[in-house]
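Below, in structure tokens: the form predicted alone, a single chain.
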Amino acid sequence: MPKTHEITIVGGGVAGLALAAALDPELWRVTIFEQREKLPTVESAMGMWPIAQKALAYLGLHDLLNAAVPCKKVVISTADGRPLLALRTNIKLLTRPALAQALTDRLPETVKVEHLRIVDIGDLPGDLVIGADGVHSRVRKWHWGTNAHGLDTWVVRGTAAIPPMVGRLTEWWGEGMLFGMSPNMGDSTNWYATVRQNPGLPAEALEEIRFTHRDYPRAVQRVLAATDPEQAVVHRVFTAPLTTSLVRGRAVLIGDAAHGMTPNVARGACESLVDAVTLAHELNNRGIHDGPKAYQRQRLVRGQGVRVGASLMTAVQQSPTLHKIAGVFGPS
């Protein structure tokens, strides 16, 4: 029998639950702490790119793969409705809800979950200990001494139930904000919004959107005017520092704890499963000690280099040059 080591997870959101699905019980004895007790319920949608999709076929989840809803085509266009770019695209939507549960379902029985918040990290168990918790990481904090920068930007995500636009995404930018809309599991619409101060909880969020939005197209009136308060989700923007390395000692940062980034090119979940497989992969074949050095070959620049390209992204969409151009030179 080969011998077993102890991995520590804090976090048990995307890339938590995906490393411990994806890890060989035979070989490593896992636990997850997770604060949360239940899975997230709001039907807000990710975007899967092909990269993650491999991912989630690595994990075995080709059931979940076939019923997410493809998207084949990305628009921008100006807040008032003028087209700037159209992209085509191989991207499949998931409900985080849907995508937690399979997660969830696939963890081998061996894999304990603790529910309950860290107080030192220094006194958790195990040969590794994996920062899996977020932009706001623990982990990171005690072994790398940096903390998630905060924008002066807030995220409101929401569903609605109306029939959406088959296979397209569509955004419109705005100065300093912009509104997103996709198709959506279970037939129904997937949204987003940015606004520039904290709009509140999530029924006044909602109101503010509708008002800070109020010139946009009528299809988002639509569907703002269709979205429950209780499936609408409210969240500042922050990111995680740049870092060198992704492993330090026993500790090693995974998903958002090693590179946050801003939700502009729907990178986060998919870099989060992609981080997960890797380091499991290398692990289960390369074992303790050379497993997190061949996951950070690998993991470091990339995941780093989309974190900065969603930051370009961000200042590009909110910058006050491009809207003045588009003003003058967009089609009428």
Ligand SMILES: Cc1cc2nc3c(=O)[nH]c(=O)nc-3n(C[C@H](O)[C@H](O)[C@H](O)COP(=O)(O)OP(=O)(O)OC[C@H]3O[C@@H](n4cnc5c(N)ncnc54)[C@H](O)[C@@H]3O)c2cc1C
Contents of the next structure:
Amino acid sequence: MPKTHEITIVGGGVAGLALAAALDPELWRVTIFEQREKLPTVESAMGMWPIAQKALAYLGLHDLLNAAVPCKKVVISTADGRPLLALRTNIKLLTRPALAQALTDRLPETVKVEHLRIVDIGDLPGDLVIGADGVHSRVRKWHWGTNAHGLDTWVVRGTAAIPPMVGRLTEWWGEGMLFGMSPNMGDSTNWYATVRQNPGLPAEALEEIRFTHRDYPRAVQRVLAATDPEQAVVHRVFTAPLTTSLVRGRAVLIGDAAHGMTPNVARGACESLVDAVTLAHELNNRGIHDGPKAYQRQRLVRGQGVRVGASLMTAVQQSPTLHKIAGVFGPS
Ligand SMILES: Cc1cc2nc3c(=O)[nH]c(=O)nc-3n(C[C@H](O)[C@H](O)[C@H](O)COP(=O)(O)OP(=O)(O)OC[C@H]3O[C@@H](n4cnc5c(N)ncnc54)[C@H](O)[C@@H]3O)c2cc1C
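Would you mind giving the form predicted together with the ligand, to go alongside the form predicted alone above?
To see the whole picture, the full complex is given below, headed by that same chain.
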């Protein structure tokens, strides 16, 4: 029997659950500390790009992939519906609860899950302490000394019980605002909108979005009218600071703790899944000393690069110049 080591994972979101699911239980004694008592319930969709689909296949989640809704095209238009860009894609859309449940179901029986908010990182047991605790990571704060950066952008998202536009994700870009819509598992429509001021609690935010987006195309009005406030959530957008390392002492960062990014490119959870399976694979194969270094070699530049790319995309989307150019050259 090989010697086992103890791994403490702070955070049982996408990254933490996927890591625990992929670690070999014969080699690692794993404890997850997760402050939330329950899995997410709002059925909003998450786009899984091909790299994340590969990671989900590595985790054996073939049924989940088969149940996901394909999205073959992304269309971006101005707020009044003039096309800016159309891309062919191979995205699969999953709901957050479905992904969280499938990852939880893959946890080996030996993984302990403690529902506890960790305050003092220094007191944690473990040969390795994994910061999978999101963009406001306490593990990163403790070992790297850095805080998340808040943007003057809020995202309101929700689902509407009306049939979606099949196979395509559509975004409308207005000055300082965006509205996006996609199919979702369960034949509903998933939507998200950004605003530049805090829109308040979900019910107020939904009213605010109905007002601020009142001149957007009819499809947007229909989806907003059909949304139950219980199925809406509000987030301020935060990004993680750029970092030159993912490993420090016994601490390792994965997911949003490592590269929390603006949601414009729909890649945060995808990169988190790839982090998790890469780290697990390297730990399972190379062990506790070389595994984290091999993970850092493969994931540092990639994760930070996507994080920067997402911020650039947000800057372009919010740029008044883009909207002036679209106004002059866009077909009417
Ligand atoms: C509006 C929006 C839309 C998005 N759409 C997409 C998309 O389509 N595709 C995509 O790939 N990504 C998308 N993302 C990004 C994605 O949600 C994140 O990148 C992903 O959830 C990161 O996973 P994580 O596990 O690293 O962090 P989190 O999901 O933040 O999980 C961290 C976990 O740690 C727990 N935790 C934190 N601190 C502590 C503590 N001190 N003690 C105990 N537990 C703690 C939290 O409760 C949480 O469960 C979107 C994000 C937003 C905001």
